[in-house]
Amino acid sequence: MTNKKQMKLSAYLVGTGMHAASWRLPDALPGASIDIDYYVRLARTAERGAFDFVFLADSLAINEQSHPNILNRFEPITLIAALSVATSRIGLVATASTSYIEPFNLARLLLSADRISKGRAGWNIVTTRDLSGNTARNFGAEKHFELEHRYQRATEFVDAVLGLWDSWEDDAFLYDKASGKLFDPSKLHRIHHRGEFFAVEGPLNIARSPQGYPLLVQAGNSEAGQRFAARFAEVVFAIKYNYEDARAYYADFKAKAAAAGRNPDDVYILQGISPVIGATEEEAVAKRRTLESLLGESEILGFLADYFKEIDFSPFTTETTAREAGLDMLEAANPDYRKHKPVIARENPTLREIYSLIIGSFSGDHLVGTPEKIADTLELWFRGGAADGFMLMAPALPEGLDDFVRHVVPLLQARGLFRQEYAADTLRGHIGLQAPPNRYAASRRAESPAT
């Protein structure tokens, strides 16, 4: 298979895993959110594994119901950083916000991170859900910004951060000492962005990298989302539960991004899975049974009482069906509800499950079983027009990332269907993308009389 027909792996790295009691397992590290020795192992792990990128999620705002792997942990981009110099291949997304921040001061810590990790950073392309209630009130306003505002605003911002990112091209620096000439002031680029959010002026104080730039990955799930995801981004985050519902995602956004003139080829979607790996179907069952003893009811409740403001959850328990709770018909204020609601209409779900679909720690029955089960569903998935690739969710770190790449990758190299090893030194060469032209040498370029 070619780079672009092999399936792309990603892996999503949040402390001691997706599953909200994975840190009181007996041998969950304490603190792993914050040590940063645990994530250059896990890092390390998925390299190991020829994964295209690990994967770093964030939020700006937390409170008592938080995901307890988010309470206490780092930055994004400045771990990517860190995890830059302690890895050599692997691609190393961080996510980052439009909302609460100025375009120059992302473009620059971003491309710095690119030049750092010598072209294999990305930026996972956020406006900021507003799950704590409280996001805005961290920036010196009252009011967090509605979906629409959001994407108008993100627009801009992108728009902004690339032109900031073209500054320099490609061959403007000449370091000629005889000459004394540092650089061709020729091609070097000022944006003068005016807009309706944002002026920027221009030009970036740093170059661009190997790949050219960040690849550009976005997860939205919102109609605004899916056309923003649509017109910029490279890669595609999503999470659909079976595998229809994956078919018809999939086949609606290649059209969206058809329609907005690109080529669907050039953009990947990767779906979310968090497989449970074990030597036997019922060794798997047990281990998500393990998980699952080890949540509260308390737990459980409270996360969705703050999640559903709408519904009094006090006379349930976590075995009440979604339809006896009311929740396959509710319109709730929370947008992310979107998402799920179909999934919760049409299987009613207990309340324990509906928190382990919202949260993301598992995928599903089909998903839970031996390596052959795991990597057969996969390979249906990718053959079948469902995904390009996935994002490993791993209910439990490290051992979930640790199975996987010893017991699946295999499978799926002796398949054909991922790499054996790198075979290139970026995370765009990785993804089988191009470094993307510089807008304005390719505008000189056009402007220049024909030789």
The other form holds:
Number of protein chains: 2
Amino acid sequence: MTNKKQMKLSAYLVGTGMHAASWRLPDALPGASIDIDYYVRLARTAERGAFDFVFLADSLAINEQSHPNILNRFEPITLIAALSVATSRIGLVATASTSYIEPFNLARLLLSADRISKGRAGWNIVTTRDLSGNTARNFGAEKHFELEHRYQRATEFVDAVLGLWDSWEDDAFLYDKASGKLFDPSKLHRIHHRGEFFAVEGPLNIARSPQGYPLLVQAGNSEAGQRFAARFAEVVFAIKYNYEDARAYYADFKAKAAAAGRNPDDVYILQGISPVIGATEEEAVAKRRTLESLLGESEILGFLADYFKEIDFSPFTTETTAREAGLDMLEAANPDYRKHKPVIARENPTLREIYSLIIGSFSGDHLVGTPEKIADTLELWFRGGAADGFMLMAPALPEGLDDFVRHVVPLLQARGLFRQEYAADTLRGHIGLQAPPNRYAASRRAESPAT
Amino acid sequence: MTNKKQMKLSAYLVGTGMHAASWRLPDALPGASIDIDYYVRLARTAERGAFDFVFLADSLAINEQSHPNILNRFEPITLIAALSVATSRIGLVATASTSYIEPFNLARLLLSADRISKGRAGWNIVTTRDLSGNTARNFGAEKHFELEHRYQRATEFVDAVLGLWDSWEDDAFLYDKASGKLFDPSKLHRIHHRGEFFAVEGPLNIARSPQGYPLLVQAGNSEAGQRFAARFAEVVFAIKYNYEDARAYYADFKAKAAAAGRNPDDVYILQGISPVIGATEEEAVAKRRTLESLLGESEILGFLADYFKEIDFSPFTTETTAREAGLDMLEAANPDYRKHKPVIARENPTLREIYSLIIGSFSGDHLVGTPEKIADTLELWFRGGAADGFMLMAPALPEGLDDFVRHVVPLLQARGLFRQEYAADTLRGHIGLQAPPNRYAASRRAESPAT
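Same protein, different condition: the form predicted on its own was shown, now please give the form predicted together with a further copy of the same chain.
The complete assembly is shown below, putting the previous chain first.
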């Protein structure tokens, strides 16, 4: 059975879970979002489940309405560096934005984490969703970059970073103690990047890792984001709330990757899922109900009022529908809303459901139930061309991950849908990708005659 | 015996050691500078020796003449995050420059590492020595900032970072599951920083650590650097090559700290030392000779030609003296030279010795010999008012650290000069400093009447 026939699994780690009320559950650990021992346990659980990688999201600003699990949390690259030492096989993907840091700094931080983990790091490339509306002001600007501008900048940024990552060819270091020749200077390169947004000379002061460089992950939903992902991403992360939408997205994105000159089989699409697992269907439904009941009216309406600054939410309740609130027709000033608007206009959810959609913790009925039901859904989506794998965005942690590893993973393994154990040592190895060749070594090989 | 009566010890970790030829020693590990298992071993050795902290230097550019151990190395903040998980008590100090990163990003990275290590991180604040002459070009500029400008910028940078680190008061998080009150919004703060160089709004999305925030370390040698250190630094790191210079520096710096309104006892001065340890004096001298013999003429002269671009070194050998080369009178374009010029003008060293001075791997005769001799020197410097402690810049690693921990530390302990074991859990605790109060909590306490 080829690697391509098995699904990929990733675990989204975020404090007590994706659900904004998860911190109020009886077993939720106070301070989970900033507890390194807790994150080590989560990562080891995912590794025990032979997951391809754990995933750390990020944001560059908070305000009083932010999700409880992002108010106080680790910076993702330092976190994956720490998790590297506490794990041995699992991939570690950190989110980092291209919008507010120099390419040289980010190239170094990420490749350093990749070396520390011996080739298990990934970079989730974002241009920053400005949910709080105050990101720019943390970096000396008044207004966040517009979407199109952000992706133009991101494209040049990633080009520069990829160039820096090739500064040293893989066989540049000789360590010839007898002659005193430490390295071959012809295998050390400067990129001399001079672009519209950045000038970066190089070389970088760190060399490539066992997997070449960090795996490139992306979650672009806008047209600009998908163009960007089609060009660069090796793993794409999306959230679709039903099978049809997921299949349509999958087919469309693979076509975009092909149009961008990529082999669509080399781009893996993971669908974000927030399953609620119970021993019986009733138990799972009750669990979801408990979580929902812990989410206060004022938190939901307060978040939405901050997100949609143009709407007065005081006349509404959490059961008000999108149409009643006028959200289906709104040209929202918040650019993040673009990706949610089509589904909201079509499905007319309540404000409570809209909140879950925006926060990314919506659990559709197809993902609430027994381990068998969850496995059935994942098998359908995987075999039916809706996903190459899944990003487990557990509503409540550690329970949602523990239960998935204990009860769902063995079912997927028994059905031949998921690996029994790791077969590789690097993240690209888990995914089934080769280390990308160094551009300078590749061009030298292309130039030299066959021997 | 109070904490203040015992010396502080730190280990400077850099690949195969400070000496530029250390990688050629028979036991030197190829790729040591980028081997995480090796760094874990070094950190654990220092922890076994009850060192206050390990220290990671940094630079933001390399060229073909750079020190072998900096060509390919970990970024320091990711490295200390990783070492946090592999150690439990020792402090972990990372160097980071204020010249080419946004305050919000660096504040986050450092406080994240401090939280990951449970209060064991330190920040060695640098404005970047541009040894390679091409730092600026990695960050979109042609010329590196001038010294005075760098420190003006650094002062504002550190002010902003310290403000961001106080975003959350220590008791801001309530985790009140019953009422749904996660935090007290009156204890979340924005700094609204608007300065000459930076605008930073806040709040930071991570809260203070068990030691408040990372220990502030500095190694400024210029007047501007010392002014800066006198204001901010809790630990100062200097390199003086004889007792008289070290005593003069110590007295002068303590006076500067007092003039800046600090208690001079709260600023700890560590002197950098590069001891060569042997079972006998002869063995140590032979070791130093072996190291020197492994350093090629061309490496030394190539480095110096790159460092002093205004001088033609082709007529010289490594035994040419400073006066013969005209270095004693030179107004060097390289600003790093300012700190070495007085000692070079006075002592007239050879080019080989000047190279060691600049690289920071010079081993004076008082530090070449038996463990007893090394301990005698350290005791003299410590009791004589030349140092509050030492930064071990071992010429060769791991040997130089292993030998020091095995043979010198027990002598210092037997003489009551150094702790037998750790008495605290945080880096500030090891040093003997309290966690700094949160500025907002402190001002609230000052305002409220005594009860």
